[in-house]
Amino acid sequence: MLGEGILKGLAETAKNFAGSYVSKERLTTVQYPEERVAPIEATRNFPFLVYDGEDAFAGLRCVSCQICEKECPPKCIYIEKSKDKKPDYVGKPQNYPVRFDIDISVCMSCQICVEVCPFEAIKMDTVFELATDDRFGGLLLDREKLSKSNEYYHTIHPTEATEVDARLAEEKAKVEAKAKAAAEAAAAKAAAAPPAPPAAKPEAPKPTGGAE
């Protein structure tokens, strides 16, 4: 029948429209800000930096590789790399960002920075109430304001955060297993090596002839 698909679509739309008036779960209007609707897990607004543990600096996952800065389409990420290094989550010395700023007045929430980060260090937040009367400084978030704990990440994106933790744990286990195997191989090699020959004793000095 000609137009059957259109009629089915209109019927489904009418069904959803009528259902929104009688089903509480389908009501879309709330009395904001007194009432709030919890954002769905896939919600994304602006990026934030993830850190592990209690110390935001020591546990920061970012190693200032600057890939996100280079790939950002609106160029709203500004990173300054450290001159020294600190250990990452597997104990490997890594650089860290002395400066990490994001201008959220320019950010378009494309999530490309998240996609290109090889260290699972930057993720998308769900916070949207960021209005300020400071047009410039208030919308430029620095490293301290951007840093949020892995526990917070689990709160807003539990499924994704669990998968990330599993990948990082697997990677850490591989690094530790490799280091353990290398240590065992070195120990076995040292044990199998022949003992070093004893050091030669120095010859006693020859007596010199006395006066006749």
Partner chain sequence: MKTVEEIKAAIEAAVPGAGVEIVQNPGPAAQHSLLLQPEHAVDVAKFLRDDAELALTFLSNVTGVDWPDKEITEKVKVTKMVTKTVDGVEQQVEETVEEPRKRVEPGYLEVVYHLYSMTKKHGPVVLRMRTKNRTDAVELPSMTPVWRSAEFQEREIFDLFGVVFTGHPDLRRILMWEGFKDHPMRRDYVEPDDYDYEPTAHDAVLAKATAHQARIAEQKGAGQ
The other form holds:
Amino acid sequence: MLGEGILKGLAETAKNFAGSYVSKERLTTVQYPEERVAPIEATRNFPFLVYDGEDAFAGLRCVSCQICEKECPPKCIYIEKSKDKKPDYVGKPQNYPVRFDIDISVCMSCQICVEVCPFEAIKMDTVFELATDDRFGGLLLDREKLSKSNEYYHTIHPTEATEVDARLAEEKAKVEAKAKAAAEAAAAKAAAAPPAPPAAKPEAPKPTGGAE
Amino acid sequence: MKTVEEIKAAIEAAVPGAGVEIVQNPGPAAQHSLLLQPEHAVDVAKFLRDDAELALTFLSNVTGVDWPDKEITEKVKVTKMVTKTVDGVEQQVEETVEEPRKRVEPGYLEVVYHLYSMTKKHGPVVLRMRTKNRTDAVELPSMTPVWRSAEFQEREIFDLFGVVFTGHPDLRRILMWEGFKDHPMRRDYVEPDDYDYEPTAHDAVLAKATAHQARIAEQKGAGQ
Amino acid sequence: MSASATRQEGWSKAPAIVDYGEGELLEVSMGPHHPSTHGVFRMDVTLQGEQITKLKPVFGYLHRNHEKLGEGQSYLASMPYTDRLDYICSLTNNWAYALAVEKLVGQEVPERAEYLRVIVGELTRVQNHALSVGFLIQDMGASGTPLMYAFKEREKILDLFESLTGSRMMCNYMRFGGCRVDATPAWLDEVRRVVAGLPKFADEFERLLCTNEILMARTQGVGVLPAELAMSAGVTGPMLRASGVNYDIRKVDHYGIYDRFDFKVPLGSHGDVYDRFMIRLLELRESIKILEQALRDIPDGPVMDPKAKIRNFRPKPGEAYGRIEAPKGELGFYLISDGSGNPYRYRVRPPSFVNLTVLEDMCLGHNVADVVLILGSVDIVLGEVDR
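Counterpart to the form predicted alone, namely the form predicted together with the partner chain:
Full assembly next; the chain just shown is listed first.
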């Protein structure tokens, strides 16, 4: 019958239109920004640097090994290594980044920096409302802007952050046990042979987690 | 499916004087390839397509590879007459010494064809052809009359590598624009100095940006 | 000028061009910014009246020399760039590249990862086919509504991708020797729920469109591609099967674990636009079948081979060509390794680029308005054509 297809099409459209008042399935529009869809946990957008504790500088996990800078496919990371050292989360003195810039106008959110980081220092953020009126300066994030606390990491990726914390705690426990054993051995040695030799410095093993 | 050796034998039986060589692939994929002589390539291709047992009707992939001139330094054993004092008497003695010698292995452009059979559902059979050099003798016969799927892919190789396919019906640039000079996929391609660099440049980009800005400043200075 | 004289003999079996006698030919440049060309793509068309007598596709507007980029960086760093080839189907691009590299180094993939690859690959096929059918109808002039129905379904699948891989379109999910992250049971349940709803969507779509007389009048007998030409021109994917050639790489190569699934390969008989449209809808249904089987059988286990290397990945010298049946056709990667960390040669064999070879043959003798439809039925993505 001529016009049958048009009638069918109109019926389908009418069904969807009427259905949108009763069924959530058929009403797919969300009135952003007043309304928002529920965030998805695995979402990734741009990288940030994680720090432990209160102080963004003292707790910064990054030791500026520059692996992410080398592996970054579009080369959007720029790191300047420090000359001096600061203690990391196990107390071992490590370098820190004097400058850590990510140009998010170049970054393509591929997550390879996160995968190659051996120190769990760089993670993916979920912030997407980054519009700015300064194309160059506004989209170039420096170390201060990139540093975000571990608590923040827990709020955006709770499952992943818990896993990372467990892994780091395990490593820390291992290092502490080793340090303790070394200290005991040194003490025993000192007791056996009195002019005391300088206490043996515990050697922290290089953390290996994170390389999926 | 036939092995590469069997295919080679079949080609040589069908196309006399084809002079096919086997190029071994040392990797775990073991996709060995057949190196064709350009003079006989079209005949060989027609045979591969029309042979009832092989029936390689489907040319899947055509691509170019650039192998630039290689400078090889090798030690060569040379026999020389050397004056030596043996038992207090000076005499000419033959002696073999190793001398480093530099030799330039000429580069070439290579075209690789991956063939499958749509009817027999086997493959791949890999064909290769090589140009004589990378500058003036870069002609190779086109496979487009045999397999139509080579049409755009050979145009792309002409565009990006600079291989000239004789017998191609419409050999023009395809990805770069008309009037573009160089062939960007060659390994010695130098990017034109016509960029606006972002202010966050670093590493290699920073070096390039500095050179670029210095050149612009120089040109401005010369213009005044 | 007679148009048929410019073509090589035996290439084209397009409808005979009606000679209107003395008349001027009109050259029109369709594109590059034309809403129907699915990206920046131009066709230099010569018209005699309304009929096409010559059509030359012009592209390269999106050319960024993807292959050169791949040669200048490590094997892993090319993975996120493959997402940007066919940006509708990033996961199958990942898969093809991972497969080629795994062939190059002889890497095994764990069972669960193979299942996950099939699940995400078939979901990609479903959303690509839904989208391409939707766009085809949009090209026909049915602005919006059917396309939005297709988008609605695609949105659900993109949400699944986001919760698994972290990104809706640029997934960057597969690695050499497995997948980057494991799927949670909750994710698999969500996939089961979405897959259970897909047949309903396909029914609704078919009811709405398949017997629509406007669609039939516009597509049947338009843009016929004969089987011999399709084979010779290396056309692959739904376009080849619509011409009646039974060639599906999932069935031919059995790459991954496709030999374990029971599915059919739909074939067309006319090779016109309508057949290509129907083949996509039928393939969508077969993909649902594969998804149901994969979701039923997926085992537990690791998703990454523990021996696989991420950093300092250096394959031994050699070469490999790996290919998969991407939603648009055969997607192949050809890699040559010279033993260093970067590939010596990194080549993408893009399906839509090769499928465009026959665009002129299909369009000759048809009206200008049909060109838009025929191009829509080829299903191209310019990110892949131009690379």
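Only the largest set of C-alpha atoms that superpose within 1.5 Å between the two forms is called the rigid core. Numbering follows the first chain given and starts at 1. Source: prediction; values computed, not measured.
**Item:** Cα displacement of A14 between the two forms, core-superposed (Å)
**Value:** Here the C-alpha difference is 15.3 Å.
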